[in-house]
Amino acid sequence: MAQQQPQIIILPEGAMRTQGRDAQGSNIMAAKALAAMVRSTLGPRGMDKMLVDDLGDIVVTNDGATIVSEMKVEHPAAKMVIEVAKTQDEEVGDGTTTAVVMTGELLSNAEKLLEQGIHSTVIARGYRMAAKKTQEVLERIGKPVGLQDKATLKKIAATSMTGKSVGESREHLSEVAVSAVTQVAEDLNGRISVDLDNIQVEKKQGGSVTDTELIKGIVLDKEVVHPGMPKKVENARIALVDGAFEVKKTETDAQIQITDPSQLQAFLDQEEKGMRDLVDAVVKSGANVLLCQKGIEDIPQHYLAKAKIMAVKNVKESDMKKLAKATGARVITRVRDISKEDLGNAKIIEEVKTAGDEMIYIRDCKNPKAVSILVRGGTEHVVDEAERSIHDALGVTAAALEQGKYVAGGGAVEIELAKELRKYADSIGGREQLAVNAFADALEVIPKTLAESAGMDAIDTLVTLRSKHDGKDGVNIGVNVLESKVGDMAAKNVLEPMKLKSQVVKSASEATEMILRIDDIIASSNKNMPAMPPGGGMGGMDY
């Protein structure tokens, strides 16, 4: 009688394991389903999505990053694709929809190769080779752009907003975005650096999108602390203090024994003198505006008001850093040590009622390295979408300056890259050649989707684009969505930063390679491993 093998239990009860082609199929299907959801939002004729959360709050947008971040995605592979969109948003600020659609198409094409018996590591290697080649081609076809090329930068910014619900105001918004970025940009040894944290974006409902303005300084959602203080100060000399204007508490528990009333009065007088000395130090420095990171008690408020000094309390630390960069002031910790050299300057500081709320405007600073954009719009949803549009415009303008190159949009660059990849595929041989060709096909999903959204025949459009790109001057030929025809996109002012395209290729190819190499999914419980329903939908996703 044969000896019975002992049963070994490795995974806990309720755990779920999917292996081999089933695991790959599940991951690819999830990524494809996510890409299909956002694909219809691509381009100037892209549609919007309405997202409703558990509390009934509504977001209406066609911004890819917002859509994928608002959706409650359960499938682990779909979450990996969402990471692609987040990376794209953080690195460039635009192109998130393109990145998700591209990832879905790369996986879809890889699935066809898997069905032909080509191993996933071969496909991953071929994709890696193709991604490297696209970076070389992009470097070659990219055109230079710099801080002085404001007209080109405005075209790049306006392109990022085409198709958004605030598209009609894109000329004004692109002007605001480019002015903000060029103001805070710094030339570091011949290389342009832009820290978008130095551009503060405030939004207030009311007015229209065209009322959005750039303030060469900072906007604080605060009000003056005392009614007796001036509400407007011209030629402001600004003191930035991160200490508190209040009685210092002892660090250890202390008891003060008072035996007669005169001692109590002397104690209170001493406290008041301490606070008055702080105010005197500010007055002596010549400051007429005090912006304090911490609190200001009633007594110092009184003395500051008597000295005609405008004061604002509880300013956020992040705003204090921006204020220092905008006004040239130094943030002071010890108020008694404040001097004239520590003060910053602004042409005008005023408290203005905006949409029912008091706000402090610090305007017309001399060459500020931190600025503010006040976004306006008729309704809450319009303001939110305008803010998202400004975010995209700032991102692409900064990306164009930092890498110093731009390319034509409208799918022109994708067709050119696909053409060059097919040439490259013929030169390498081996099974990787099939993966490089699949990568080239995946790139064409962008012009194909743009053509579909414009009501054009996708196949005819691709054929026309390929033949035009085979010509001598075809590098800028793409899909003119607004006129539903093929044309020169550079001549139509449809421009995008080269960094946007290179980041899409990098992120999408790396995420695809990672997903392709997964052949085993072990989930600790059934709820963490959503089943794929029949017909290719995505299980476990609610939004």
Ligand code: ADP
Contents of the next structure:
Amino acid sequence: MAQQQPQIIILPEGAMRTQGRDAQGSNIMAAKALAAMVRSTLGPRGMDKMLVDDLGDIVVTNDGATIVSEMKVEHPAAKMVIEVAKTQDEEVGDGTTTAVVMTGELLSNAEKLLEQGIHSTVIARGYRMAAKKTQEVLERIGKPVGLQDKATLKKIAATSMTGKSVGESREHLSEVAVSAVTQVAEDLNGRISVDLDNIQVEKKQGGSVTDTELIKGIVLDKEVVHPGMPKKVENARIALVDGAFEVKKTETDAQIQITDPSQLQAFLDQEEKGMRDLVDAVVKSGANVLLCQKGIEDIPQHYLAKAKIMAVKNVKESDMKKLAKATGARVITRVRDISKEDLGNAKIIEEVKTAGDEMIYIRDCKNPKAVSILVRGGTEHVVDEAERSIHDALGVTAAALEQGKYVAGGGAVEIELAKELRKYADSIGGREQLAVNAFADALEVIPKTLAESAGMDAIDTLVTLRSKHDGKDGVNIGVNVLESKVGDMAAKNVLEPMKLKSQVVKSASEATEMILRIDDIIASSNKNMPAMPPGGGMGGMDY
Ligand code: ADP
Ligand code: MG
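Let's see the other form, the form predicted together with the named molecule, since the form predicted alone is already up.
The complete assembly is shown below, putting the previous chain first.
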């Protein structure tokens, strides 16, 4: 009888494993499929996607970050590409489609090299060299932009919104976005820092997108607590309180023994006096507006109203922080200690009915370090897309200021980078050279896709673009999508922050390298296993 071979099992039952080229193939295919899906949305002539969730709710957008985050993707490699889009969104706020398309193309080109027998570590090394070189070239061709240069900033903001359905209102929205960002920007010895958390974006359906407004202050989706209070206060002196105007509940279960009615009255009187003292402290400080993070009970409401103080309760903590930055007030916990120095200022505070709901506008603060944008639009979908447009515009404006540089869009910068990379590739030799060239080709997917979206012949356009860039003053020549021709994109006001491109190159190349290095996929159960898609479809992806 033959000896039974001992079998060593290290994976649990039901676990699945794909190795080597199969694993690489499956990952690359998934990433490519994802890139192919969002690719048609790129640029001003990009198409929109309609996403329908389990409940039948729909989102119509051409925003790459929104599309990939709303889509249910199961393939692990596709999820890694989605991370690229998310990082891009967090770091810059725009360029998400570009980042996903670029990652797909880098992987696609890597696949060709793999087929030629070039090892993935060589490709990864070449890509890393190319990415580094790209950053150097970007630094060199980027043009400076600063806080004073509002015209350029507006062009950058407007470029981020082309293709979004906000169309007509682009001019207005870019004005709003640039004013907001330059208002909250801080100059730290020549380095500009922008904390976008200091720009509150509120949506309110109704009106039109051109009614979108920058408020040099904060908007609260709240109302004045008591009908006897003023609805409008000019030259407001604002108290910000994060405690409650209510009778302190005892922490422990204390019992108060009351034996006759007069004691009860005395007890109530004392409570009322406590409340009145709190209100008196506010009055004494000179405040005429009280914004409170917690509740305000009926009795203090009554006294506040009598003192003609406008009060708002249950303001969100995050809004309190912004209010402090906008008005210069200090948030007070112990109301009894409040003084004149703690108060903030605003030219006007008013409650206004906006599209059927009361809202409180704290307007015209003096040099506020936090501001608000109230986004308007006729329907829910319009408001949402307008909000996404504002998000992109704020992101690119901040990114342009933070790195202080911008480049020409419409694929111009990608062609220029590809040209410089090819020169560089010639200088390095070895097999990495092939990878650097593959990286250059991958960059050109952006102008190529833009040309296709404009109905132009992609190959012819690339050839023209390359030869223009070889000539003098060719650096800004790109695809003028709106007129379906090749031209100077800076002259057409199509400008993008340099940071957007450097972030794309950084995250796309990092994700590509990570995916290329995987030669083994081990899934704990069959369910998590990305299937090798038959006939080039997308396996394991559910959408
Ligand atoms: P992303 O999610 O990557 O920002 P977009 O759909 O916003 O994708 O498209 C961005 C691309 O469109 C950029 O390459 C940008 O330069 C280009 N672009 C924007 N406006 C124009 C225009 N008017 N003409 C040509 N290209 C443009
Ligand atoms: Mg964009």
